[in-house]
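The data below hold one chain only, encoded as structure tokens and taken in the form predicted on its own.
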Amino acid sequence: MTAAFSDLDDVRTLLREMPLADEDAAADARARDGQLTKPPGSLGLLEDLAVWYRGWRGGARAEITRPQIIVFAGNHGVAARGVSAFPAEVTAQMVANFQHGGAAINQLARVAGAKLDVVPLELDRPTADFTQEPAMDVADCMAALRAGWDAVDAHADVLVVGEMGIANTTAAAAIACALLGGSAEDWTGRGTGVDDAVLRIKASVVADGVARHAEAGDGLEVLRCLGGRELAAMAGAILRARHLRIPVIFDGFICSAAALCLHHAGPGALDHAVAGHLSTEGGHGRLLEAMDKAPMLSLGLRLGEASGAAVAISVLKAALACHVGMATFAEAGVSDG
């Protein structure tokens, strides 16, 4: 199905018309969990994940057999301001690495049994410098949202989205600052490992961008003005997954900033999503708290590429394996007290 929207108002309509979780399926999952051969609550987050997943997928024997990982790549005009430790051409070079199987995400996707799709987005045409003008005009933003929407496999049973794009931690910091407040320094981290001098430049760029687009409005307009094509594509994919009732695991700081734009524009827009991990990028924890998302993992990662969320697929599989495969007290002939 090709994206059936042509402007941001159409996207807002899709945010108002999102399907809800199946409460009967979730209630059945909670009831089964209470009968399994374990003390109540002893599997912690694994129990919550199983109930959440079944609420979106239904079925008494829910399992993950067709996970999809999508890595979107885009280039940013603000890279020319010297905000990254790497030049902009690294984006295309890393895309080639993904396509040839040489990146971390390739290995993690293989371990998780996931299909990996890589979607480069006009890498030869960076977004505009958002300190001077909106990063994307409406047409560019819509094209990126549609690319994300169209990249989702309708047969997937869990979706992970991630990104590659030199300078995209700058865009993510600007989005977080614009939507959640605070100073640019509060949200600006070291990204690819910049030194103190570059960190000061980066914070200044974030502050300038947020000030220029202070009247941007809702999360979708902030995404257009301060984001990038890969961030818009991740938002489009997350929205498409909601309409297909596909649970989503989102990745680190940049992916979370894209998700924040949906959260701001449509309350409840991320009910079908969980946070895969907590990255070491300074503002990520506060960003997750603002969306009421507790990270599944904390591994000290700051790579992007959907890497942390890819690892989290195995945690979700483990949750469902216990939920489905464990015997009940009655089946096992064990006294439940």
The other form holds:
Number of protein chains: 2
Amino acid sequence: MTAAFSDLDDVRTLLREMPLADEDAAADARARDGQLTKPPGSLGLLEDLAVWYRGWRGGARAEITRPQIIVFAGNHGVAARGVSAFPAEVTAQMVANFQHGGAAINQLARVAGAKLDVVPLELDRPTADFTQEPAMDVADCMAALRAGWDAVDAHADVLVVGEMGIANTTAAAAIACALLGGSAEDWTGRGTGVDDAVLRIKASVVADGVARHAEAGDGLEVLRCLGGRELAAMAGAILRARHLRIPVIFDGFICSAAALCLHHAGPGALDHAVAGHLSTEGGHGRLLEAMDKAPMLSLGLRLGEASGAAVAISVLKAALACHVGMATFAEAGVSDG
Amino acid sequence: MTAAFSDLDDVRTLLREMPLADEDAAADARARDGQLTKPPGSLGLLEDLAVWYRGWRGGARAEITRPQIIVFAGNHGVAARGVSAFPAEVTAQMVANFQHGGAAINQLARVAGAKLDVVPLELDRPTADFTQEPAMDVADCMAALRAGWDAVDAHADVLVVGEMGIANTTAAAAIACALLGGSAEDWTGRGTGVDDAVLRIKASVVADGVARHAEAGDGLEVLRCLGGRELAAMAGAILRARHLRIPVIFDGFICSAAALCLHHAGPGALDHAVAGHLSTEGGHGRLLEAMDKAPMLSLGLRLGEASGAAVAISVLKAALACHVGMATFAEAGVSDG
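For comparison with the form predicted on its own, provide the form predicted in complex with another copy of the chain.
Every chain and every other molecule in the complex is listed next, the one we just looked at coming first.
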């Protein structure tokens, strides 16, 4: 299936015509959960994850055997404004590191038994500096959305999306500020570890960008004006997964900002998605709250690369293993209180 | 190695003569961590876990290939006081369920690639009602400690301990109250899901037990007077793991109460151990704080059976995989800021 969209209105149509969860499958899952040999509710989030997963997979077996992790990489015009502790060439260097198996996400994908796909997006052609003009024109934004859409493996049984891109916490902060309000300082954090002086520059760049694109009317326009190719690609992948009924675990602050653009443009657009973890990037908790997403994990991560969501795959596997494999009270001859 | 102790003073000696972490190995690990292709600190808890693990394993390869999970089961005299939502025979029924592979921990052990050992401890001979007399005499307590000590596989590379025992949140609450102070209500929670009326009975049983054994002088005496066989066995296993330099992940409220007894009797006794998760049992967070242990996970679990700690094995595996497998900045040719 090739992307069936050529402008942002086509994406808006796809957001209006999304499949919904299979309520019968979810109800079956909830009923089975109530029969399993444990006190009701005692598996907490693991129970909720199993019911959620079965709702999206319908009749399919509730088992994770083909997880896919996609890391999208992009470069940002605002990097030239000195908003990062690392130079822009690190994006391409880290893509090479991913391709040679040396990054954190390579190890985490192996532990999770997941296929890892790395998708660099025109790294030699950074987006425009969003304090001066929209980060992407419509054609660039559509190409990035389509790259995300096309990168999803239709046979995956869970999708994890993440990113790499020097300066992309600046883009994410600008998106959050534009869509959720508050000051630039509220959303601007230390990213890979900037000092106080850079943090002030970063906040002023965010403020300038938000002010310049104040007319952007919805999440997709904000994504185009303030985002970046890897953010648009993550949005495209999350949307494709929805149409394929593949449950999604999304990663930290930048990924959440991309998800927020979908959430803003299409209510319910993230019902098939869970937040893998809470990053230490300052605004992440509030960003998740705005989407009504409780993070699965809180491990003090702030790396990106889909790292937190990759760890969360194991938690989802645990949830499904319990749901599918446990005996019922009747099967086990256990008194149910 | 058979247990080298026959009374509680022998255990106190073992607590005084514990091996310490290998500081050189930990320093090597911290130095390596600083070279890996990620911003410093960006893997958060995963970095700390890798350094901690390597400190305890010394020169051994930092990889989890032989995790062992032990679930100890015991019955409690106080169950007859009506403190649980489930009848006492459920302990034996659940042990049979473990043995037939139908419980949550069976599925979670499989996901974690762990060996699961189930150790029922004289289920047909409950401990005494601690509101009337000590839960265990010295011989019973030593036998349970020894059962825990002997159950540890000397070749395991991480140990997870957990429990099953109807009424054992009552015993755990009494231990916490006796060693940490506060009221019985502060420590008494809903366990498997008791209603308000049972919760009041449970708190009064806890208060009676704590008052009766107010003279218990240290954590080991409190363990004997207010604990139970599965709690003593968990303590014995944690202590054995220390002497074998096997890192431990301990489970929820009851397991933490058993660990607290060691912590109280021997400062530093839990340095080789981490808390796998935060249970929803009310007092668990405060109990962990008293031992200065931050939980790895918070998944809303309250099942016991080592379930939360079993999920945490995957997080530790992820931490070690990153530590061992990632490229350094120099190896990958990545600019390090």
